[in-house]
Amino acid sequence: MKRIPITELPNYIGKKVKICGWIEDKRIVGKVMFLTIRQGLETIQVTLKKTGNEDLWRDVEEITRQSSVVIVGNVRKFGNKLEIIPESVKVVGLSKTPLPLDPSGRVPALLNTILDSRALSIRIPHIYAIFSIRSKVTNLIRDFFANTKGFIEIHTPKIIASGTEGGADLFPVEYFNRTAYLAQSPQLYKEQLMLGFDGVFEIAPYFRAEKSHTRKHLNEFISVDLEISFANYKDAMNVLEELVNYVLENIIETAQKEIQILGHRPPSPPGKIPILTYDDSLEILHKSGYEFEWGEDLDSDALRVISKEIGDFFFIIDWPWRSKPFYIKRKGDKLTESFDLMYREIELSSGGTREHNVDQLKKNLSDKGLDPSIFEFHTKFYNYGMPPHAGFGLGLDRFLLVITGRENIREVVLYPRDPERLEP
């Protein structure tokens, strides 16, 4: 007998059925026993009557809350509502007690109690909400790329032989009788694969080894890049805008059940995202009363200031030369063609105008204090008629703190990874 979501159990009334699930509740109430089962974010009523059903009823009353069953009854209305009346229960997945949280949601628990116990923290439905709609904002994003804007998927190597930025913050791993390295981002790659394709996309995990210990990073996270030929950094941010656009718009539509449960709805689309220069950035600090030395990154406190006078949403483009690798294009002596993308105090994306000048990009490896040789592997291919091109990367766990309104990243990544924690 095929097993029936409960979703569909409204073209179902007066019929037999099968359905999975989950014990979330049992009460009795005289000779009446209700199951409420769960479904990920759905629940059906389950109503055995004690009289003529002795039998399953002692079977029924043994079962453990949260235990996994298989339920063939029949469906019927009841009031507004449906519910199941059962012919047969059958526990396939008994549950020990007590359970390290309650997977119901009416207690709470701390986040690093929720993370011991992540896979049973599922079930909690405002937990089982975020991954949902993490699900839905990835299928968006590589939607709007793949579709909407025709870009290739690619997947690039996460075990390297060298550092993107020239091997800073990097995880050695042995690699048979060499020494290899996790991967911080597919920058090299994808720009190589410039020399033949319009745009390229990966949405992918990579890897810092930053002793951070903040509620915005972590050492493993998800990257959604985008490199695109025969373009600047006016460009690539004009196609952020219309992704970060697209998702904000679909995600309220499509993720309505979930947004309700989080009890946030996420930002409106900005529409036309306002941009401002690094300088204009430190020109309203310092009317605030800030006080930052040119070419200093601008931390948290800074970004909020900004953001007051400027709103949730903005981008902050020319940074200077020396915050910015070594690939990004100069603009004059000491700015680049660069951009960040930002929501309120959190940096969601950074990208820029790639350099395509083999020697200017020689010379950029050698002001920064890198070999030129050691990056031989890469340079090679702007010898081959490379295009000007640019891109960025996007944080996706980050996107998904802003979309979801949680306040750790460790709420919206199922296994988080950190300088402490390396399990589950």
Given for the second form:
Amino acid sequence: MKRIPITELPNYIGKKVKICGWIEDKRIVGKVMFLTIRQGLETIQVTLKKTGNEDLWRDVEEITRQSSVVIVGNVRKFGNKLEIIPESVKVVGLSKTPLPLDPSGRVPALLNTILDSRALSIRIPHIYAIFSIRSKVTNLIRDFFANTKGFIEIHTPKIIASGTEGGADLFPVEYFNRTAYLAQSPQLYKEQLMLGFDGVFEIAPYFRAEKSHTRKHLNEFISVDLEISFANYKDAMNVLEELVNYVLENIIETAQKEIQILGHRPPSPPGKIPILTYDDSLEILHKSGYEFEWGEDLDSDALRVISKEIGDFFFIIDWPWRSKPFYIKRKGDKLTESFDLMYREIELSSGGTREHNVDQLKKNLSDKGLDPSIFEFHTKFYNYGMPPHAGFGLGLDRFLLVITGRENIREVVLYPRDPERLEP
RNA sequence: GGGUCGGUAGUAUAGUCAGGUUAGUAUACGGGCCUGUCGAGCCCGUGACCCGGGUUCAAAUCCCGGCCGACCCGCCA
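Switch over from the form predicted on its own to the form predicted together with the RNA, please.
Okay, now the whole complex, with that chain kicking things off.
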């Protein structure tokens, strides 16, 4: 007999069906027993009367909550709701008690408790909803890049010989008789590929060995990377702006149920995202009574002040050269063709025009105190007709933090890695 | 890396400042009543002070150390 999803039961009224799920609740009212069977975000009530079903009653009475069951029975309407009158209830996985958290979500669990029992936590509806939204957002991003834009999806190595910007912040790994590192970004690879691909994107994990203790940093995170050729940072910003709008416009439609269960509406599509320069932001800070030395990075407080003035989403462009990596194209002496996409004080993305002139690129390396000869493996490809190019990296987990309105980035990551947590 | 606050039944919490009777509540779990519940209801029951040391007649409560957690700053995605 074919298994019927709960969502399709309205098509089976008066018919016999097989359904699968977990017993969320069991209520006995005199000689009638009600089971709530959950499948993801869907539930259906199973109603069993004792009279005439004594054997089945006795069996079902012994099944613990949260056990997985396969039920065969007839679908009928009771009032304006559907229910199933069971013929058989088969336990396929009995649940022990007590559980390490309450899967019905009535008694809240602390984040740490949730993470310790992550696999069980996905039965909590709002947590299920978060990861369903995450899946849908990932699909929208891929759909936008691949189908709307025609970019090439790439996969670059996560085990690499050396760092993007020197050797700091990397996790070393044993690689046969050598030391290799976990990739902190696909930066150099995606740029090299501008030698032939018009536009590339990658959605992949990266690793940074920084002992950050915040609610927006992880040691393993998913980055959405883009690189486009014959382009500058304004082109990359346009793609990013389109992407953000595309995802936010569509997720409201495709994840209605999840959003309702979460009880948080994602931010409205921002349309045209305001752009201010680094200098503009210092001006805003100055007017608000914050003094910032030119060249300093903007801290969280400063970004909150700017966001209050400008709005939730905003770009800050033309950052000082001293705060950006060697591969960024310089703009005059002190500035760069760079941008950050902010949502309030959270940095969602950063990107810019890349330096494609090989001589200037080597100068940049020296400027940053790096040895150009060590980067020969990379710069040599810039000798074969490297076009101007630009791109960005977007933090998928941070984007989801914003979309779902959760407080801690660990809530939107199934198995987060931070300096303390390596398990599960 | 630096800082602040915290750790009480399976889970989530009250009590800690001002040490003192049986450590309270919700939920879960076990038992009982109930033939349409739907966060079912009512009654009964089981179940906890992170670890080690100290102060004291007396420590969940005060002090020290350890372990663990949440948050803030820095770093960035």
